[in-house]
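Take a look at this single chain, the form predicted on its own, given in structure tokens.
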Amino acid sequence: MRKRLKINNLQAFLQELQKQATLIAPVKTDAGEREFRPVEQVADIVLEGSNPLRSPKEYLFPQMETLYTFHLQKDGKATLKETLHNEPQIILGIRPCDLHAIAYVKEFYSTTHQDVYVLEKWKHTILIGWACQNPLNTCFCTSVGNSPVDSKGADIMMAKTDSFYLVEVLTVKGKDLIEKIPSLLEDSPEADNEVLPSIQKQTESMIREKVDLLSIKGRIDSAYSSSIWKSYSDVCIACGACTFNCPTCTCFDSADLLETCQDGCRYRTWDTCQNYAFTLHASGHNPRATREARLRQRVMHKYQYSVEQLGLFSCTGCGRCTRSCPVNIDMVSIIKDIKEVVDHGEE
């Protein structure tokens, strides 16, 4: 199902968004930049520009979160209380990229072992994409296999020309939402078919290469031992930011806080396998010592071990990797290098 949203009734549909769950989207700082934040006054929304260093999926999956509180008895046995956050949220304003990565980190989360804490969330909340026109240098969508226009994943996607907004809605949770304000919007005329696609072309134009990474998918592995993981560890400084900046990574560590001497809880972090102490055994043993192991770990399990448990890229090509990165490692220029290798071998 498609509407037409006029370019002036925006603010007036973001304020019915905002009534009916916490609405989250990306507002301004003080810094003059774009983060995805809880929504105070519509106003402060700003959908239009580059995507947001920092990712929506933290409102999925927090950067800190407390998992259960407990309390030891006198009789040395314990109570336990889940935390489970199920409030109800919007989250506006998603980049294609970024709904594949929560659609990535559900699908993590969903299979062998299911992280109710993260499928909670979920269930409750309510996701609208954003059509990308703006991408960065840093972009590399098309080189996974995706579109700046995709609306996989999406309860409902969002597209601005420039005389009207189109909503596609996807889901039957999207179409309960647009049900519930439907005097803002129009129909949708067959002419509009050809928005995405126009949109589409023009973003890809203005993409900065395209590597075929498809053509190589499942077999990256034989580039496990080449040259081209130390030439770039030994630039890298394992500062981590890559990982914390990326909207897939989904590694955690767990620890117990004690407030009294019989009430605690049990909560996670982020955490990273850049991180020289991520993978140290307490015998003292770390099979991942060098920055080289933890830097080929990290761009493996995203475009080959990933692929072998889920059949998915777990990388979207958002290029945040390579913004946040203060060496300048470019993430283009290690896929460019993999291809090479699994192509033509290693010189």
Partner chain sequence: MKKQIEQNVQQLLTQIWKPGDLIIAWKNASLPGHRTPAFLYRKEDIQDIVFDSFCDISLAKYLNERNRQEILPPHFKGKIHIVCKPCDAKSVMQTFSDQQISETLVNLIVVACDGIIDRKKIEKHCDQSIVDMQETDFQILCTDISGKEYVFEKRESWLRKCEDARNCDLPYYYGYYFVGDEKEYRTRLKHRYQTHKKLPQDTMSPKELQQKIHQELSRCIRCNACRNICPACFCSDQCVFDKPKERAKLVENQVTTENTILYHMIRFHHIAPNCTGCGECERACPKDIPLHIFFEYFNRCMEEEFGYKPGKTNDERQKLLSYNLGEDLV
Given for the second form:
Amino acid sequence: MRKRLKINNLQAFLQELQKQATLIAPVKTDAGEREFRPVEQVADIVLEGSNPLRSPKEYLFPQMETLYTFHLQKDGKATLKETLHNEPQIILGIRPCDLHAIAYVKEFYSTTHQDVYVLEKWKHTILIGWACQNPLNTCFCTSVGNSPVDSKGADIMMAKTDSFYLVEVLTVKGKDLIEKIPSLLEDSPEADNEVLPSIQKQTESMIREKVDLLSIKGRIDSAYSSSIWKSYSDVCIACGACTFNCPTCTCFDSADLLETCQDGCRYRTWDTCQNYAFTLHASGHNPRATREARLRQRVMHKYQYSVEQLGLFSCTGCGRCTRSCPVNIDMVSIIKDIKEVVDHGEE
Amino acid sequence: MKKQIEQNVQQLLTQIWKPGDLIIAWKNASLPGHRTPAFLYRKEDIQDIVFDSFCDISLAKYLNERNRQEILPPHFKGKIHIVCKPCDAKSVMQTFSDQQISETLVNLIVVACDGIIDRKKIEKHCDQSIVDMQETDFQILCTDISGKEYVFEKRESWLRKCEDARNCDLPYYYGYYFVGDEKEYRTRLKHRYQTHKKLPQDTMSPKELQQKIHQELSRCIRCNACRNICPACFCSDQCVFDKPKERAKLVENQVTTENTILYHMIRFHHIAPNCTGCGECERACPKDIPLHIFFEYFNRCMEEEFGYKPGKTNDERQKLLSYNLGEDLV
Amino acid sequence: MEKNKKIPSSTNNPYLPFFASIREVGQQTSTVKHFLVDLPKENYPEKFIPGQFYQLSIPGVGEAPISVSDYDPINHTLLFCIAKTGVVTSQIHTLQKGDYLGLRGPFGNGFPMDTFRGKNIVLVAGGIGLVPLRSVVEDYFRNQDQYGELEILFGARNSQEIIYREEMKQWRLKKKTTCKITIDKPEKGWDGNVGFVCNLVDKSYCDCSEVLFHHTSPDQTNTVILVVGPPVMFQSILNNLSTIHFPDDLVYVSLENHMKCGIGKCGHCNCGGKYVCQDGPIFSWKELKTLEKEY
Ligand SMILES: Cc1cc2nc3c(=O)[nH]c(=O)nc-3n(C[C@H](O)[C@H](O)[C@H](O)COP(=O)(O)OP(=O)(O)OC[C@H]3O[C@@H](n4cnc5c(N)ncnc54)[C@H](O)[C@@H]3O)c2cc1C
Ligand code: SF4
Ligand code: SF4
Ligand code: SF4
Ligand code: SF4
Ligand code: FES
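Moving from the form predicted on its own to the form predicted in complex with its partner chain:
Full assembly next; the chain just shown is listed first.
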């Protein structure tokens, strides 16, 4: 189902959305950056502009989350209370790269043992995509086979043209939502077929470079023992900023917290494979003791291991790792080197 | 003029470099205005070295023991030639006095610097992402992704630490090479130096200050970039925040504002005697938290209380961490 | 969708532990204790495979992955044997009979016991590595008629650190079973083998190939070797085995990566395309060769 939304109906449309559930969208914060936040006033929403540094992943997989609370009884046994959250929420203004990321995160947490915390949230979330017209100089979504208008993973996809917004309803969840909203939307003529492709063409022309990774998908492990890793890991300071901002990083640490002598909780927080202690064994042995191994782990996980596990790249080309790296390690140059090594071997 | 300096650096290195030595300097990275650390082992690589107003990363960090372990090839016997801005040179001094590396292993090359550009500041002023960034003597010229062009005055685009030139003086140490005219540099510096540019701490009441700290730090995502980039932090993998085995874990990993503030408070105090004010923490922070103004404050306190500025010389004892036998302990 | 619905609770949340009471605690060595716990009825494992592990927890302290030494399918008890190495394990060591232990599991793939039927089994253990192998031993004795012979090669750092002393005495008495112990350095009053357990494998490989030659056709297809111990130890054993061209699909190793969740989500145990907690911790040597060397 495809509709049009008049430019001056946008505010009303957003207000309707806000009535349905918690609305999360990019808003301008006090610090002057755009961030996905629960919206208080729809007027604060800024849909255009570059993709926020923090991805909307945190509304499905928050940086910190309580798994359960416990109350210790006298005999040492504890009563547990699961803390699942399933408040309905609508996330608006998600770029295609982040749609992919959410789809990946959801897929990752549904295999074998299901992670109910993420899945419950996902079930109660409606994802509204936004065709991207403001790529950053760090973006490379086309290299990993995504496109700036790809709607995969979205319930509803929106795109801005000069005279209207295109609203494409893609799933049952999306349809249910739209049907609840009184008739702000108009029918969309046949000619609107051209909207997304033309945005795609325009945006892709602005993306700096395309490294064709699809052609070597599944063979990237042949770069495992290459010397390229060392050339980047020398520079890397193993901070983990790249993983903390990456929309597809799923690793976490968990720990217990006692609030009183009897009550406490077990929580989890994001963790990063770039940290030395991440793989440290109790015996003191560390399988990834060097930065070289850890940087390789991050990159290999994105382009090889997740392909082995789920058939998907777990990098969406959003460029956040490059944006957040304090020593300017650029993911595009890494993948260029990888491709060179996989295609032509080491010089 | 900048190009001249770059050439001079390269020339000097060609002269003093010997086979088996390592050069730590900057080279171009693929994005506009990005420079990245370069580790060079071959003479022919010297021509890749860059020095201009975009060389923001401090290379001093790479000298400490843990980093050398990662970087140096096994059985490395050569010297390390490190190219530094005057502010970074002080971090190198501090690295010496913290006994992270012996001076005899290092050739310090200090380059006359005219202030470094805060790339993020410029990026904020452009409507779209930047695809080209060049410098002239006094200006920065940018082009964004849609082809729009911008001109910025360098003077207005400096990093916070370069604004008041408080950290641009040269260390008291005779073992360095200086690239540029040292006398001229010192005079130029006098013009740039502004005594006591006001920090928020100077004008705020404790209550307001607390609020300000709270507000700024609540944005922190605890990514550890500020800690890891810090040249004065050398505990590395043994850091209290990294749950090393059998050591007190001071801060829960839980990312709450309280824990985050505790994390930073510990850092402010722990680093105060080593902090040379290089501003790397602030530059590294992906959330643009103005950490430098907090460290700067401690830095000033150190100077006022003890007349001590970390990194001034290569063998100063750390004021808060060392004492003489028999000395009165407070 | 309505706002503020009640928070639901799910029935199969793999992060929630259940609690089991400790029936018996025993000191094995100065740093190792064993714990026998009674499983509550609703938490009987559907199927238990030797080599699997549970996540043991104490609320407020934390969790640690611990292999099962034995699951008794009649009394529904689990036996754990735990070395005091850090925060959680130290706290577990303070527990007494009647106390409760949080459990999640069983996790991991376990040893493919079905494929061992009719074969001789050689167990090589270093230190605490004997723990997961004991569940194999118990399974072997329960179904001894289905397997060939059993050989246990155990290396401890010194004579004080030998675990399961009593049990090993018992095992020695059983038919078709041999049990050899070695300690790293010579010691007063010790007249047994001395040296690393890897050396024992060398020597005793001849023994086990003797076993093999005596009882079956002279090929290497009828013996499986299970190795559990620190990475240095199993590496050198694998090296020894490769010099005699032992088939790599008949050797199994248990990995001991850092683990947090136990269910392939937290990423700590990630090794190449595998999650050791879920796809392992047991890998055949053949699989191990395809894995990145990050264990
Ligand atoms: C599959 C498996 C089976 C194991 N079986 C046994 C056993 O039967 N008996 C035994 O004594 N020990 C066993 N271990 C090792 C045991 O899990 C660690 O000694 C224990 O986690 C240390 O926890 P701690 O909190 O006491 O130590 P700390 O050093 O305080 O560790 C802190 C945290 O780090 C993690 N961690 C550190 N080292 C390891 C490690 N090697 N493996 C997993 N997580 C680690 C844990 O999550 C732990 O909570 C096993 C490990 C694995 C992976
Ligand atoms: S292993 Fe590293 S790259 Fe992969 S999800 Fe975890 S933190 Fe991210
Ligand atoms: S690895 Fe980098 S580019 Fe890829 S999804 Fe993560 S942050 Fe984005
Ligand atoms: S952000 Fe950069 S320096 Fe930090 S861990 Fe990632 S690649 Fe390394
Ligand atoms: S770099 Fe910034 S976001 Fe990261 S831990 Fe430091 S203050 Fe927090
Ligand atoms: S222990 Fe969490 S993924 Fe294996």
